[in-house]
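The data below hold one chain only, encoded as structure tokens and taken in the form predicted on its own.
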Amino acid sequence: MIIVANWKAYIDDFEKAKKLFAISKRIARASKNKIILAIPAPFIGAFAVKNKTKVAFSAQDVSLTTGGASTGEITAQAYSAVGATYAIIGHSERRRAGDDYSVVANKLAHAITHGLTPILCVGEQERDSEGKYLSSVREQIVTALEPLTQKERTEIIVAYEPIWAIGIDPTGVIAPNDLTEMVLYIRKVLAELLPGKSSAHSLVLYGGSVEQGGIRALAANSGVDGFLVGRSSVDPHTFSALVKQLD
């Protein structure tokens, strides 16, 4: 299993960040799961260069620009230079901030060009009885991957992030059967976009109020390859318990 710990902006104190990073390394050493830390940009530069563990690092986003006169922007190349090997692209919070389909597609391309493995976030606003939410997820995947070459498309990790499930009681998140349906559907869409049988090797993660209480059931039979974890990843006890559920 892959577990992406998205710290978001919860941690903004360097001493707290160091302690949480040390704990995350211990969790990774004791686990068979792959741990990827998506931490604030300044901390990647501080931690990744001297990192000797199996913990990997991800950008939480990359700039739309590739460099030049763009004050405040952090390019995919800059993230790669300090040790990041992944990049979250199209997270629902970035889409709300204005990242439309074109922006997401361009950021995806920038990440790949500079050696970052993109974690493409997709997900519907709400579920409807007519199944229109499936079309929404399909459109997000297709518009992001179509501009890429077939080889580049094989490098994408898809994180299914239903927006309606974020921030709600974890006992009422997505049902395992519904997640199974979405994983199969996402793989079907990828099969149409990827060459040959390469889609069989594509990784699909789940991220939607991931908590330790329900993660084992979601992982058991859904076919999901891992999880994108938000708030729970910055609480050491909760994150450790969550990872243990998947060992």
Contents of the next structure:
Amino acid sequence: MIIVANWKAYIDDFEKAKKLFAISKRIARASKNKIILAIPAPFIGAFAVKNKTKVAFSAQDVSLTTGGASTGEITAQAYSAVGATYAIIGHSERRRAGDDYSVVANKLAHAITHGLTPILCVGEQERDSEGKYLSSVREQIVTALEPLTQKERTEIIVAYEPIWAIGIDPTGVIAPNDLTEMVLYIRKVLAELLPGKSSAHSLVLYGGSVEQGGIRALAANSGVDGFLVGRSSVDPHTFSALVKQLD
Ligand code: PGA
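After the form predicted on its own, can we look at the form predicted in complex with ligand PGA?
Okay, now the whole complex, with that chain kicking things off.
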């Protein structure tokens, strides 16, 4: 399984970051799961350059610009230059800050061009009884992938992150059955967009209040390939316990 630790902006103290990185490396060494650290950009710069360990690094976002006169922006190329190999694109916290469908599509393209594997986040605002949540997820995937070439589409990892279940104030917890349904649905949408049978190899992750208590049930029969973990990834004990649940 893949476990993406999304530190978001929870960690802004360098000593804490170093400690958490050291522990994450230890966890990765002892685990058969793949650990990807999606950590604030300066910490990627500090840790990824000389990284010879099993952990990989992900940008939490990339700039829409590809360089030039754009003060404050961090391009996909810059992330790649210091050793990041993944990029989260379209996280709901970025969509809320203004990333619309076209921004997400362009960022995906930049990430791929510069050798970053995109982790495309999709998820509905709320669950409804008419199945609108399914079409909302479909729309997010279609608008993101359609501008890409067939080959580029095969490189995307999709992370299903229902907005109602993520962050510091979730209003619900996903049931394993609902996750199974959504993973199947996402695979169906991907099958329509990817060439031949290549969508069978696409990775689908889940994110949203993933905790050590529920992770095993979510992993068991849902068909997910891994998890995107926010809050539970910034406490060493919780994170370690959570990874162990999947070993
Ligand atoms: P959470 O965050 O685990 O804190 O809900 C997940 C995410 O937003 O990626």
